[in-house]
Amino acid sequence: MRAVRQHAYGEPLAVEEVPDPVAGDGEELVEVAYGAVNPLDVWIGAGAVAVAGPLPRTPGCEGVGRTADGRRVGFRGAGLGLVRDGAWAERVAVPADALAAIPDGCDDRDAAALGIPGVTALDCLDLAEVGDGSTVLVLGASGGVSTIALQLARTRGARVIAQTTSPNRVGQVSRYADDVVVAEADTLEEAVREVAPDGVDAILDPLAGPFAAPCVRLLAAKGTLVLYGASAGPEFAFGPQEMYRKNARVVGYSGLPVAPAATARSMEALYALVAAGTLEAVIADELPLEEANDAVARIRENRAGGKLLLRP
């Protein structure tokens, strides 16, 4: 079968003929319809994820396809693309507890776009206890996680404020937000307070770096800042009094420690929302396996414009 292969960190990927995978105990063989491309795949490929297994390896932490008995399934995590061969291939062996059933009304493309970003958005909103009447600020609002988080927050009855640094992306994110602010880190607090003078109850932040300090200042009493990325910088600082005087929280989130079965249940909940017409995936492009390097470059250079899918 054909598969994308990585032989060394930081080097270009290659599409090669490799033996078909063999499903072991507790696994199922999946004929891949789409392998999704995520920032996590790019970090793994750069050697930035310390727990990654030996090379060569097929990348791809998530995808969708069909099992041998014809069931449509999505899958993510369970070491795929990290410590075992992943989804950027014609076929992949997947632990059975990582398989999520795709219902009628949710097509394969939408399902393929919802694994890592959808579950991340769902879990971050739960961590922040976002519910009816909450005011939520979502940073990097045109990103994959953020676009889904905006929609999910609104289904919970929250007021949603979206932040972007690009005026060109206002139209894209305004569909899902009550207010959109265009701001860099040094203008973020002023811009948000123009629409939310008393601050916000929750913030979802994939940026960190210089954005963290104004975010902490923007938290209302008992507010929560959820950090799930650091694309603007790996270090940040803020005054501790800005937290403890408000009984505020700063918490981190990563999907890597989440059990595959729990992730599969979350994915099925997201698929159900798509089938019901209350959630949509923003898919920028689908590419053949041979264009995997281009997909990685688009993610790395922040020019994806939505979800990228690889088609075997």
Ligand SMILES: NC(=O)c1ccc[n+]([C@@H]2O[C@H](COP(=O)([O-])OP(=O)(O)OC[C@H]3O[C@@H](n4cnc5c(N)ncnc54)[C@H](OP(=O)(O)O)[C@@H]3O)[C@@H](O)[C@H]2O)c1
Contents of the next structure:
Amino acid sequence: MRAVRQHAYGEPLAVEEVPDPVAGDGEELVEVAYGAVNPLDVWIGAGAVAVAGPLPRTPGCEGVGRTADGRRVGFRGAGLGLVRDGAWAERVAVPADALAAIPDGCDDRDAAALGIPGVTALDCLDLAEVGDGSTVLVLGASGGVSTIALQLARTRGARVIAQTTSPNRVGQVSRYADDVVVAEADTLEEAVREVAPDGVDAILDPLAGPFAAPCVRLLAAKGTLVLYGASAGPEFAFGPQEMYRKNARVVGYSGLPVAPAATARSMEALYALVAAGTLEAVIADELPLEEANDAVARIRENRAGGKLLLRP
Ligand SMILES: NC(=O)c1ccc[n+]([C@@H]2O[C@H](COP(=O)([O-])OP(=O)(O)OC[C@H]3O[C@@H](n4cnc5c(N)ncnc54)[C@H](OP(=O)(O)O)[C@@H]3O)[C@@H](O)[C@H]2O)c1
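The structure above corresponds to the form predicted on its own; please give the structure of the form predicted together with the named molecule next.
Whole complex next, starting from this chain.
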């Protein structure tokens, strides 16, 4: 079968003929329809994720496809693309407890955009206790996670403010937000206060770096900042008083330690929302496996503008 292969960290990927995978005990063979591309794949490929396994390896931490008995399934986690061969191939062996059933009304393409981004959005909104009447600020609003977070926050009855650095993405983002602010880190606080003078109850932040300090200042009393990425930089600083004087919380989230079975149930809940017409997957582009290097570059350089999928 054809598979994308990583032979060395930081080096370009290759597409090669490799033997078909063999499903072991408790695993199923999946014929891949789409492999999704996530920033996590980019970090892994750069050698920046400490737990990554030996090379060469097929990347791709998530995807969708068909089992041997014809079930449509999505899958993510369980070490795929990280410590074992992943989804950027024609076929992949997946632990059965990581398989999520895709219902009628949710097509393969939509499902492929909902694994890592959807579960991250869901879990971060839960961590920040976003509910009816909350005001929530979602940073990096055009991104895969944020596009879903905006929509899920609205279904919970929250007022949603979206931040983007990209003026050309305002139209796409405003579809899912009550207010959109175009701001870099140094203008974020002022821009958000124009629409929310008293600050916000929750912030979902995939950017960190210079964005973290204005976010802490923007939290209202008992507000929560969820840090789940570092797209704008790994280092940040803020005055502790800005946090403790408001009884505010700053919490981190990683999906990597979440059990595959729990993740699969969350994915099924997201697929059901798509089938019910409550949630839209936003796909920026789908590319053949041969263009995996281009997909990686688009994410690294913030040129993706939404979810990228690879088609075997
Ligand atoms: N902790 C977890 O379990 C977990 C799970 C999923 C993702 N993540 C992390 O969360 C982040 C977002 O993931 P994603 O899948 O949504 O990524 P994505 O689709 O590539 O979107 C990221 C968005 O962030 C903004 N952005 C990117 N680079 C930026 C920069 N240098 N400065 C300012 N804004 C920037 C862009 O939005 P605008 O153009 O609209 O500004 C971009 O669309 C990544 O860092 C990823 O590693 C973590």
